[in-house]
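Have a look below at one chain only, the form predicted alone, in structure tokens format.
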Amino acid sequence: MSETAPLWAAAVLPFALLALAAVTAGCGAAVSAAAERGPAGSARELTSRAAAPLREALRLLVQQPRTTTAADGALRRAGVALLPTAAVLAGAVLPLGFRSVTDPGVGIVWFNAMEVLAWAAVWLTGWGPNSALSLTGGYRFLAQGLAYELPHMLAITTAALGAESLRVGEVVARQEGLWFALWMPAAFAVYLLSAVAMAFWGPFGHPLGRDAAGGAAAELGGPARLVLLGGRWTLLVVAAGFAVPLFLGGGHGPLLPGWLWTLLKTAAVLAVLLAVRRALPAVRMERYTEFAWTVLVPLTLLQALAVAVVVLNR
């Protein structure tokens, strides 16, 4: 069971998520770069490729709101503010090391439910405009989460069978010897695919597409962007964050304290996790939920019938 860490960090939490996902976010803008013009010149290069994103947040900071015809502004704001603080509640039961803002019994519950608050969000964030565009960003997030979700919930529950506890802190202790993601490499590989679904990022952008104009954030400007798109960063920083603890050993490992691993391990995941926008093309909803319902789900529950095997003989 991890430690539960000390009240005021909770508070510092959203800060230290956020900071990540603005690394994150240079590091993407970086490679982005690199592929589109070459690799940097210069270590001064490398830096203004980098700080892109915190020049384009400086940007939206001060634009101006836009504004729709009969939008509803509560809808929109409040789809808006949810995203990043779902991202940051599912973010609580992470632990840094062995030590968590919290750490409940349904720990994986309650991160997966989190989860399911980013839906809700983003479909607000589409709705509230009143704007055909956004409206069709926020229904292809619903779209995406139908085809993603059940796989993705079966790979996090094998992890959970594993230990065969729901509690995060639980799945990280049973991992000491052993990651499960080296006898559950399915579920793993699920979980990433899945997670980079979740963050609506790179081949499953549709919910941002620019085919419709930036979909659910076609209708907005300024600050409300901003927030929005940096709970997406933070969105994909948690989603990597919370592969750690599930199955590469949380804070195991040799030599380093278990809080510098847990930032390796999550920083390698964010790494596989970038490169997925350039290594795998944009995926037709529609393909992509054929392929999760017929392929995806049945490994998912074949490895969870492997693994249920193995604890009834422990």
Second form
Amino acid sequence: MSETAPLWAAAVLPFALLALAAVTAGCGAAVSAAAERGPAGSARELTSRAAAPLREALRLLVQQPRTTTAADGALRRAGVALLPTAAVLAGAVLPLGFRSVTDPGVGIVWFNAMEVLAWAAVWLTGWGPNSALSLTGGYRFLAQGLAYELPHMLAITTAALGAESLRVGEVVARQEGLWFALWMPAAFAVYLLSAVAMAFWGPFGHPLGRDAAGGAAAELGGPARLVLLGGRWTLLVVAAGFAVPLFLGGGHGPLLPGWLWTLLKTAAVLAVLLAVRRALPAVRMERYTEFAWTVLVPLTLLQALAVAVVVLNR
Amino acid sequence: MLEHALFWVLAVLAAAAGVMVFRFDSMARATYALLTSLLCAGGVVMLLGLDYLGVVILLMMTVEMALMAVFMVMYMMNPAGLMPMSMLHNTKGAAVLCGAVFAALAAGILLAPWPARRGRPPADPTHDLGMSLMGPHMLTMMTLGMALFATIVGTVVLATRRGRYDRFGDDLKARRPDDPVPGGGRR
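Switching from the form predicted alone: structure of the form predicted together with its partner chain?
Let us now look at the entire complex, which starts with that chain.
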């Protein structure tokens, strides 16, 4: 069913993900500006507002990097570079239509393994500069990870269980008639929540929180800051994009070609996540931890049980 | 050819990062050097064709090392390497021991009469691994899992200083627990 894309796709993938991340950030900026300053008067103003992240990226490229006393530069650089690397490596198993850069038999576990590299990346970025605020941000992401990771793992395991395979292509193929989102709604909802948490963004933005002067990114300036923030947007796009093959039927759909359906569905998921960021305040982590362990984990376990019973009776 | 090159790169990186664990004097660096070494080991396992085991090694070790770094930094006397400190103990004894073990293992590799491969590798090693781990031993594994989990819960209950009477009052009737840090379970 699913096939591997030609070799050049591997070279194109990072740029495609970056472009998607830039478009998402642009849409987010346009929505934020409309909320703060009213609707855009002209198409030109709208374009200018949407290009704000690009202008910021150019500004950061030429900005003087920041140095701190007794910093562990090697670890900081490793952490900053690891974040976009992890996002792109996780994106390698994302199918565009029915083709991905690689479709290993354990693609779902690969995705999960790559996204937890972000745990190491954010902590290292926080630790490196030898600054209390950035260290606080790094520690916050680990606390957040402990709250979201277990329900997240159970949710993606449920999708794999429904397809009886860890291969992403197989999961897509099994959703030809019925999307998994429709008969595993709890797993889908938990996946969307953890996709936001994974990219430490919106209601789960504590690791870069304003109350800690920018948290893990507090001491980053210039290109390093650009790489970290760009990596975070890329991670968000990849996490949102993975909801499509897992729960939304991948490239399946009438009339349009598979790759276009994938893009449309990814855009829809990203639109929901942008709306969530506008609608919800930051979640207090100790409350979310309690919610995750007492509500989400039992809920996803029940969901997995229901799916397992259906699969056994198939 | 590519597999051989990849093996040597991963093997040398794993060994070098493993050595650096003992050379670094910062807990954070040592932890992440160990993670690098373990990730390379996971890559070697994937090269052997055991994709699932290899990827699970990447997943588990990353989470484990990320959390371990926190505890190491919390409890070690020299977390960031700001004060000179050696993390080596019994250097001479350890060197002799390691040398002997290495020589024995290397001799084993070179001298053992390796059998020729019989049969073909399975189409889905993950499935075969699951069957051989779990197939006839499902009950054993389930019982073991429950026993381990009960041990963890029991240990935490015994070790914690604050009991339910501290949290919910002498008559256990308080609706919200009286915790120093909010976020504990309610009833």
